[in-house]
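In the form predicted alone, a lone chain appears below as structure tokens.
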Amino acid sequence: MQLEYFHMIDRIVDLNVDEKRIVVEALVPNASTIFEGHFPGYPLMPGVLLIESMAQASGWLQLGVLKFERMPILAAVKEAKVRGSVFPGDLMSIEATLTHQGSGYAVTEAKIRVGGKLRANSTLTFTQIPFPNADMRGHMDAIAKRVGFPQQAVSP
């Protein structure tokens, strides 16, 4: 995890295309700048940094089912709890469900857990667009590669 790049997800456990279901895990670093005002000697995962890496996984998840052919982009939080704290050294398991897709948006369910204990849901809406360009694409193309995002997933 690359908190101050927003790279919130390390690698892909599992992909399932065909039950629209993702298992990622991201190891929080012990050493961030985020920490040192978050809290002083408690450093703490912001809960908005909770939300973006369920987003992350969840938008790994679309580009699965999409076959990399749209991009995934943040529309909505509809309903986000934060259920226990997850510090640094912590590594969440972060489980995303594709509940629905359809016109352009998505809706995923989203939960984090470490050491098999909830530590947040959420339910995200997210629409779906093209690639804005190759640079971004390319880049995108590069972080799935660091992820183990799985190639037959990918359109040709």
Contents of the next structure:
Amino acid sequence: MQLEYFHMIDRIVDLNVDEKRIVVEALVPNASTIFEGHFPGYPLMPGVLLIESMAQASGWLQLGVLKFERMPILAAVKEAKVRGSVFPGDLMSIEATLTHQGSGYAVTEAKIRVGGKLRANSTLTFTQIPFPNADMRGHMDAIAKRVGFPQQAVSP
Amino acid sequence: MSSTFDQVATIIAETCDIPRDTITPDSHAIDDLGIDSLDFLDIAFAIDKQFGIKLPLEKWTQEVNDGKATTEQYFVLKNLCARIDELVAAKGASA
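Would you generate the structure of this protein in the form predicted in complex with the partner chain, following the form predicted alone above?
Time for the whole complex; same chain goes first.
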């Protein structure tokens, strides 16, 4: 993870577009400027970044299901619960499932576990827009390569 | 079983915290009830689930933007309910 750049996902562990489910991993860094303020002497992952991590996992799932034809944009956060703290050095396993694919929008359920224990969960709504420009598409392609997005999952 | 309008009005009232008795078949979801696009996503989600359909929001929006349809055709509630009934009937016919 590179928190300052909003690189919240390290690697895609499993993407199943038929089951509309994804599992990703993210190792919380031991050092980050974020932890200098949150909090001195007691660093822990901000809840909003846990939500962002769940949103990005959900985003990769949608990119797979939509075969990169649309870009999901977070629109609403519901029922978000931070059930336990996540600390520097923790390895987060994030699972997301697509519970509803609407017309131009989608709803996902996402969970963060550390060591098998549930630390956060949320219900997230996304709008799905055409890629606004080539820069964004290129950026997502580059990140897809970095996180090991399985291209065969979206092959025709 | 309650009518399509009753179900949709209940969804709108609960989703957007709008008094149920202010919602009528002639209400325009946007102009009269002040529902914005994000709240309408929640409404569409609830309608999709309740009726087992997929409201074609993108197609409707495109038609309005292209001047091929008016917002009244899709967002006045009696018209929205008629569209829902059509989608439910089409789903039943193809099942």
